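Just the one chain here, the form predicted on its own, laid out as structure tokens.
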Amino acid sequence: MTTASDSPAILEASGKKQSTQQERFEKVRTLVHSDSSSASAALAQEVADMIQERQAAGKGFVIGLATGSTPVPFYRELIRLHREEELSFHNVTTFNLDEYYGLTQGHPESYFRFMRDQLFDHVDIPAEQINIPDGTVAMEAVYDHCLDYEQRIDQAGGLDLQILGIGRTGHIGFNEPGSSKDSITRMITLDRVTRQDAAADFMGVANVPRSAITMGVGTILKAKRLVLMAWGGNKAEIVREAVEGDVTDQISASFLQEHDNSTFLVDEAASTALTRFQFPWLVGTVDWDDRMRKRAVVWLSGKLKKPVLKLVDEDYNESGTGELLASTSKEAYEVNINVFNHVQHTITGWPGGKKDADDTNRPERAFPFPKRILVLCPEPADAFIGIGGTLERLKEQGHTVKLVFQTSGNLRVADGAALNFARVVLEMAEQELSEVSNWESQKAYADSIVQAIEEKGEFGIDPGRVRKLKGLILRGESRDAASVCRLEAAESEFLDLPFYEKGRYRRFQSTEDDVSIMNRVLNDFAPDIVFATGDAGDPSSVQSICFRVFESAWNELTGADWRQECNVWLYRGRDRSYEAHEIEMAVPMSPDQMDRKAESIRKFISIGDDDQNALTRNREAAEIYDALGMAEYEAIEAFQKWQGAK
């Protein structure tokens, strides 16, 4: 991992690949920063230096830009440099990678609108030097429009730098699996996974455009420099495939391996699947502490498909982990026993601790009992997806549980749910008005909801009244889900954090107001345990922002008595599951508990998400533990202790 003080230049990498033993599996230069903020700041400063060098020489600078959440911190840093350090963009010409087909420039989810909101409206770049594909061009004119876009890039002198993100399918721009290396700007049909990832932005996957105009892989590769940014643990696996795997048109980002000046710029979370971090013993000497031994032995067990206790010396020596045995001066069986016990001790049916039990080898301490347990849920379904079974168990075992919904989640609620509510009210009003009751105000309210939704159109921005109604609908579903997990209505609190209520996906920014609300919740409840999620998410995601709000509030309360003894357990909701070696508490679930967890998730009718794959992940965790030689369970919910808690 690099820091601001020792970070190598990002843009001065002509012909360079990885050069150290630890990086030998990486086929393209990959720089790892602690977080997206430091990486974005470093890149923005280098871009600013290059722009100013060109200005001093009387030359222009041509940059290709990306959209989506990934480049947002980079754009914010460029804006800061413009405002605080007088960086001018008067000599900059931009070309955007892509645009949804069928969206007007004023559409709230168009990339034209996105770029104005996130960069262009805040700097001094001349409007005539901004180039973005037109998503409204007639179908019969798309081909000529794409050729013209290519010609405009050539006429500008080519791209000096192209900024890229990476999708879950490994795409750059909208170059979905199957895009050839020599492809140029064109219309493309969007992959199902890509559309699912954009579903929240468009209030449901059915509303996401099916086509887009995108620069081709060949167009991108003609840029003099390429920088691909990736943030968050959800990008870790695809980053590894693009950096260490074969060059293939199934992962268009892998073509960067063949470019003379390309760099992957990633944060710590997005780097975790790279061999030097995930399997460091394969690339060099490591410090064999307990954590590393567990990681290596669990990996070896999975690689050879042998339970931990059946591994022998030859397995270690022939699979690159012989150094582990040498470092301990022990035979394989002794190492196996030690790791087996470590893994076995993560399993507990008492996630809040067991009263009067010897807690020496238990994940959670026995006292105090019962405990005050705070469960943080960024969007209303997250806690049920991540720890639905554990919620029920904590309640059954007598703990005081408080479930805190940090945001209303109203942006996930489909228009149809609000319309259904309004229409029911209208029908009731018609019946009641014909008899005795005074329903004029209710009818007027329902009419206003229907009118507001019709006026905003399919993808417009909900006015405050509609968002409030959607939040109330989801609030009711959240209470229903909580009741399935044995929680009473009074055991839930809805914070409606301001960053969410005032924002929109990919445009959220938390403030001190959010931290103040979280601070109040923590201090008033004074928990013994906190369950939280979002630590490894995309920095612009609701989950990640909520976690950072919690972290800021936590750090402000260092002097609180309760905080000194409070444990923070991290869970995964929509983010990638924990690897077996990362799990520090594994809570088994019975078939009946799985059924109730599924029922709690199904209560979220209005958001229409298919989150039942959470159950599949729980079963897969149990299968992994079974393969390691542990007891066989129906399913497991997994947790990791937050190292930043103390």
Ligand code: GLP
Second form
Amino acid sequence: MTTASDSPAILEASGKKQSTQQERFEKVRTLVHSDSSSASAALAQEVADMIQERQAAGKGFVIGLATGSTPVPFYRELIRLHREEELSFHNVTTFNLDEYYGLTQGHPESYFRFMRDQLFDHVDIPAEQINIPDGTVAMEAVYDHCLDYEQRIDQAGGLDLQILGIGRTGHIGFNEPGSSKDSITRMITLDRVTRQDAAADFMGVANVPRSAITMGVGTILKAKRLVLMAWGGNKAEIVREAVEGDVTDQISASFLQEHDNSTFLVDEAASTALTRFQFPWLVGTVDWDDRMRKRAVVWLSGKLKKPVLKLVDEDYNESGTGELLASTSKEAYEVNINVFNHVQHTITGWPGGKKDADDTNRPERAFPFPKRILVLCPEPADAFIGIGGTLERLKEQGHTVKLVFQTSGNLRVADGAALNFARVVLEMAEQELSEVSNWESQKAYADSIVQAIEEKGEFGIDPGRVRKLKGLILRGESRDAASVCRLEAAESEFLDLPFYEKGRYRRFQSTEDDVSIMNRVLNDFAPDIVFATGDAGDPSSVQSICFRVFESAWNELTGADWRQECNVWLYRGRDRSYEAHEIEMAVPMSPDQMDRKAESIRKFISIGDDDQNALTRNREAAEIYDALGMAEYEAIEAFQKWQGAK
Ligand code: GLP
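Any chance you could show the form predicted in complex with this ligand after that form predicted on its own?
Zooming out: every chain and molecule, the one shown earlier first.
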């Protein structure tokens, strides 16, 4: 890993591919920073230096900009440099990569609006130096508009630097699979995966535009320098494919390999699938501690499709893991047994610890018993997706469980759900149901909801009262889901963290207010165990922000007695699942528990997001354990201990 202090300059690093033996699988220079903030700050500083150098020489600077959550911290840092360090943008001309087709500039999800909110409105770039494809040009004028966009870039002297993010399909801009290397600015149809990824922004996939205008791969490759940023574990696999795989039009980011001045700038979580981190023994000597051994043996077993206990010396030697054996002076069988036991000991039906049992080899300690267990749930469905089965077990086994819903999740609730509620009230008023004689205030309330939703239009921003109602609807569904997992209403708490109430997807920003709420919850409950998620997610995601809020509160509480003994177990909800070698606690689930977990997830009707994939991931985890030679379970919920806890 490269830290901010010893990292090479980002804009100078490219061209020097494979700088070390470890990086030899990487076909484009890839710099790994510990987190997105440090990486973004380093890049912003270098861009600022370039802008100022050009200013000193009386020249302009032409930069291509990207949207999405990835560049947001970079833009925030540029704004800071402008406000606090007198960075001026008067000589800067910008060209944005893309725009949704059919959205007006004022549309809350248009990239034009996004760029104003995230950068342009806060710095001194002259309006006439800003260029973004126009999503409203008539269909017959699109071709000319695109050609004109290309010409404007050329007339400005070409792009000095193009900033890029990467979509899950490997796209840059909106160059979906199939975009050729010499494609230019044009209209394209959005991929299904891309539209799904944008669904939260548009309140449902059905509302996401079907097409967009984007710079072509050829347009992008003409830039003098390219920097592609990627954050979070969900990008790890596509980053590896783009950096280490073949150049292919199926992954437009892979074309960066053919540019002689391009760099991938990633955080630790997005780098984990690169060979140097995932299979370090394939690229150099490694320190064979217990963790590394487990990792290599589990990998070998998966690669050869042989249970751990059946691996023999030749399997190790012929697969590049001979050094492992050499490092222990033991035979394969002994190494196998050791790792087998390690994996075996992760399995427990007692996620809160087993009373009076010898806990030497159990993931969780026996005492105290029962324990006080706090389950943190960033968006309402997350805990059920991640640990629905475990929740039920914890309750059954007599622990004191508290389920904390950190955000209201109200942005995910469809308008229809709020309208339905309002209409039911109106109908009740009309029929003068029940003994209530005066329906005027309820009617006025319901009318105001219907009116607010009609006024804001399909994609408009919900006013506070609509968000509040949507949040309450989701609370009802959350309680229903909790009761499927045998939790009583009183065992849930809803925090409605303010960062979420004030924000929008991809643009949330937490503050001290959020941390102090979390601090209060932790301190009041004084847990023996916390279950949390979001540690390695996309840093702009609700899950990741909630985790950081928890982390800050946790760090403020170093002196608390309960904290000294408290374990924090991490779970994965919608994020990338744990790989077998990462799992430190595996809680098996029976078919009946799976049915109830499915039922709890289905309770979230108003968000129309029935993530039954969660069940598939649990079944896959069980299959992987089975293939390693463990007992065959229906499904497994997997956990890792948070290293940052102490
Ligand atoms: C959209 C944009 C891309 C962006 C991608 C990833 O598809 N057109 O330019 O890179 O989303 O978005 P995010 O940064 O939010 O992960």
